[in-house]
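The data below hold one chain only, encoded as structure tokens and taken in the form predicted alone.
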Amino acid sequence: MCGIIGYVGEKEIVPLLIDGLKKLEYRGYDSAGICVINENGELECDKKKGGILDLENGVHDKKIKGMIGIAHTRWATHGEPNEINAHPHFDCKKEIAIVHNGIIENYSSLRELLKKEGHVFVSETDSEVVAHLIEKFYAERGDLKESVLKALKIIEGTFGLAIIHKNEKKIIAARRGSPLIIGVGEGEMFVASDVPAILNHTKKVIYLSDNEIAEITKDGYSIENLDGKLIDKKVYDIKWTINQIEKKGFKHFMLKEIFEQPEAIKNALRGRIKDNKIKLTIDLNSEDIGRIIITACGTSWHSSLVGKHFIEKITGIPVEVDYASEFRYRNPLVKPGDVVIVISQSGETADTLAALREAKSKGAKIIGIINVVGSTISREVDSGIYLHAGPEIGVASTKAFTCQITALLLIALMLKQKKSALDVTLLNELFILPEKIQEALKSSDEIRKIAEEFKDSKNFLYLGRGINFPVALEGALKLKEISYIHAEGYPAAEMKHGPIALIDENMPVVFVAPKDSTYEKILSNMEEIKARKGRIIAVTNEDDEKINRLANYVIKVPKVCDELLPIINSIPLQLFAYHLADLKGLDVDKPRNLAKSVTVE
């Protein structure tokens, strides 16, 4: 989870990696550290605890210049973090440096092998193992590239490595579980973890694939296998810009990517209804199909479970949903004939790709609902469907969930109008719903107000009912993850069976509470909290004078078709999340202990 760029060529290469760095600070912002082969030959570096603003002052107090350098930004695993324990790492004789995302699974004999040699470590980290261990081949081969090779034939585990050698005008780079991108330029090369950190100098791009190593000059580039065979590698063009990830005026990208959402479900619908028909690119027949298994993590999973419920409505197969980090662990019942859904917004996700290969070996189909063109899971896929999101950058995912939603329900209307015509009500309202979330999106201000009486509060309740009860659960999470308020979510029938111990006065309780099939069960269980002087919100899309009367609070959303819920629910919790953690002062983008994209189990 930690955020990798390396260059080679003829510019200044000081405020270049700098810049990658600001760029890729989502993926990890503990500590950071950048390393330059400098004009006299020699390996310069300069690393610090804390954000990219204190290596960006240490380095232009430090006048570090050369052509060819590597840095990094940490999410840590091994060893707390500070100077020492961030990257890079080093060599005994400080000629080899070291950038390195992913876990060194057999480091610890790796470390003892290597100290009996005489080799001297640091760090506490499981990387620094890698420097050393490309130190003892180098000495024996005295070649950086067939050094690297011989150590990562011996390192279990996952990495992403960018690595150089003070006497060689080269980066070798390195994949195994953990993403990473080759940028081609003209006399110039890129290596980074993410296509953001490349992006203002050049939109062609290579995705490493694992176990893959690649030899970087400022002229070109070869990559090849472990084995040694020169592979010919797939140059994509990056279609969206720099602009597209700026923050356009919004204080956090959170932020902004919520605003995004009505352009963002525009683009992933664009193209794929036509004439009252679904129009995608997967091979999918429902009368061969004998049950669906989604798997996915996070704010995915969630996304997930609504999918269940309206694949199994519209199409009456049966739908399975998973834990991808549980899934390859006990074995699952796959076989041929089955369909396995793979949800990530990265396409990088470790966990949902280690449950992709699993499904794969059992003969499952695999469909991808990914966002990132180009990543490792949208390659492996049988089949998919791209997002079209455009990047997000905040860690706590938005625009991505509403999108893997919508992607879902063009999966179950597709599978459907193999039987029989699809509901043009329903397309219709697909249609409008962009214009529906934009309404949503005025409540901001109300929202924030809400929020401002909430802020103190240490616990939330969100609950919700049938295909609510997923977004009852993505609220929660996203008030967890950016505010550091304890939430739970539950379905609101649940909450007699243990929750409502914990109302008193001072809970605040969430009610996603649409005028639905039920409607009349949650004003039941409004009726309870409010008899135990709990504290309501309640998100309808009803002026109704009972949930009036029940709720201290009531955010309104426009009427959508009971599919397309979900979609229009999240965008109040998705605001009050924000908000509130904004009124706290908290840094929304870049929560503690958090990274954007889960590269390592």
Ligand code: M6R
Given for the second form:
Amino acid sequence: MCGIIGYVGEKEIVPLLIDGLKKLEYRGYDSAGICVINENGELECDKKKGGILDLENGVHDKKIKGMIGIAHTRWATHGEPNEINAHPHFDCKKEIAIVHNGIIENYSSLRELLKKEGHVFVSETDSEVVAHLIEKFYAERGDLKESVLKALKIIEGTFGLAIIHKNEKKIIAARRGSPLIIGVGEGEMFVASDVPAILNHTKKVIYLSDNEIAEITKDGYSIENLDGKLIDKKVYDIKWTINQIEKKGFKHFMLKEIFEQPEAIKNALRGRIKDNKIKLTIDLNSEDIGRIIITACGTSWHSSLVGKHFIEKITGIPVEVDYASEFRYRNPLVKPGDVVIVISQSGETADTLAALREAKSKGAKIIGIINVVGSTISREVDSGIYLHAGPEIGVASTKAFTCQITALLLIALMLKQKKSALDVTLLNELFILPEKIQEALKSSDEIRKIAEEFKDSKNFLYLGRGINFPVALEGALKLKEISYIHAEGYPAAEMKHGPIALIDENMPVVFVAPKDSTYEKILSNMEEIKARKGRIIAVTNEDDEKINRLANYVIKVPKVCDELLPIINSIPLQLFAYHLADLKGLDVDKPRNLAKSVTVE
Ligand code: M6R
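Having seen the form predicted alone, can you show the form predicted together with the named molecule?
Whole complex next, starting from this chain.
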């Protein structure tokens, strides 16, 4: 939930760290801080409540110079967002500084113990205990890495940590459960929570695994496990460009990412359909599969629900979908022979990772659908496919959702082709899907005008049927997370079993109403809303007199085959949520209380 960057080298350190924090701001933005070993060998620090700009303005006048520094952007878990609770945190003598992402579960017992030994705490955070624990061990041996190692053996919980000591020309980094990478440069080295933070400087990256500790100096690094055994790690070459993670003229990352979907889908498909056959790096034989369980969180859970529809239809294999946070805690009945698909944009979601480990421990085969290359989940699955959607920075997931559906469809088709030839029409439809999305995106201005009409609404209902019910759920999630308007997704037919009581002129209803086998039923549901004075926005690929009469606003999308309806129908709903939140003047990319990757339970 927080972002870390650290640097050792000869570049001007403060702008470098601030720039890195800006690239990580999607991970947390309630407070931020920086600490540098200055030219006098002292720790010089600044912290601010608020975003990175507040920190940047404050730190500017201090003219801090040095070669080693760490910085942090916070998303509070323990202790309210304020200057004192902002990272870095220090030992009593202010010789050691630490930045932390994760949760120290045994912090309160450790804090009591250290207090009894005379340590003085200043913040309410769980993280501060780490600085004091290292201080305690440093007093014994005077070696930073050894002291950190000793501390890590006592700490329970999760951490991505970067630590400096005023007398040592190095950064110590360690991880358990919270992502951390090492950036390898020429005469300079980096540590960060995520690649965008360092991409301006290097494309060579090492992904730390759980229980690994790295010692980073200007000229190199060494990585060990907690038993002190040296580990040889692969250095990855990052293919993303800095241009890909900037806004390219769009007002927000979310809007840019919505408009990137034609390209993202092309990339998700690239090289995976050849001679009417699906080629994936997944080792699965449909004959051996008893059932498939898909587990994920949030938007990725919604794409799982879409996947269930067409995997069952195309392959005949039963599919269950479970929230990862529920799956992991209910001792799920998983047997060898079951296939568990985990879906995660970030590849770092704590609940999804725990669900993966639970399923693995019970003998299931684990397949991943992940966007972030080299992420923790991607490294723990048995096999899987990357989305290749490019970096998704906006907290509200958009292009990852449509690419996840695409990936699930490819898996369904791959399983089917082992038994019989594929439907070439569907494959052709997949090829032209990017053009259809491009067409759908042209409604953006029209959708903004509709959003203007509804921006003062307090509630929304989103209704869909069959494969489009998850689209209604996703549309409602997009609206609530960025516009703070209460919105509920519901299966349209269920409306009469309760939610219809809510309908009056103040309850706008968004219908996902494509011309498929459920169309006539959906029109009947619209009649029911109309009869109760509800205002209707309909997303459809039809242009008949009936829908035009029933709906106050009709948003047209191009015609596609049934399997691709959830993708094309999502586009206007993403745009509607975006424009409405923007018209309300809200910070679309960084909605309150939310973080891009939820790396705590
Ligand atoms: O990175 P993941 O796909 O595992 O993230 C799962 C959810 O946290 C994520 O989809 C969340 O719901 C988004 N904010 C939705 O826009």
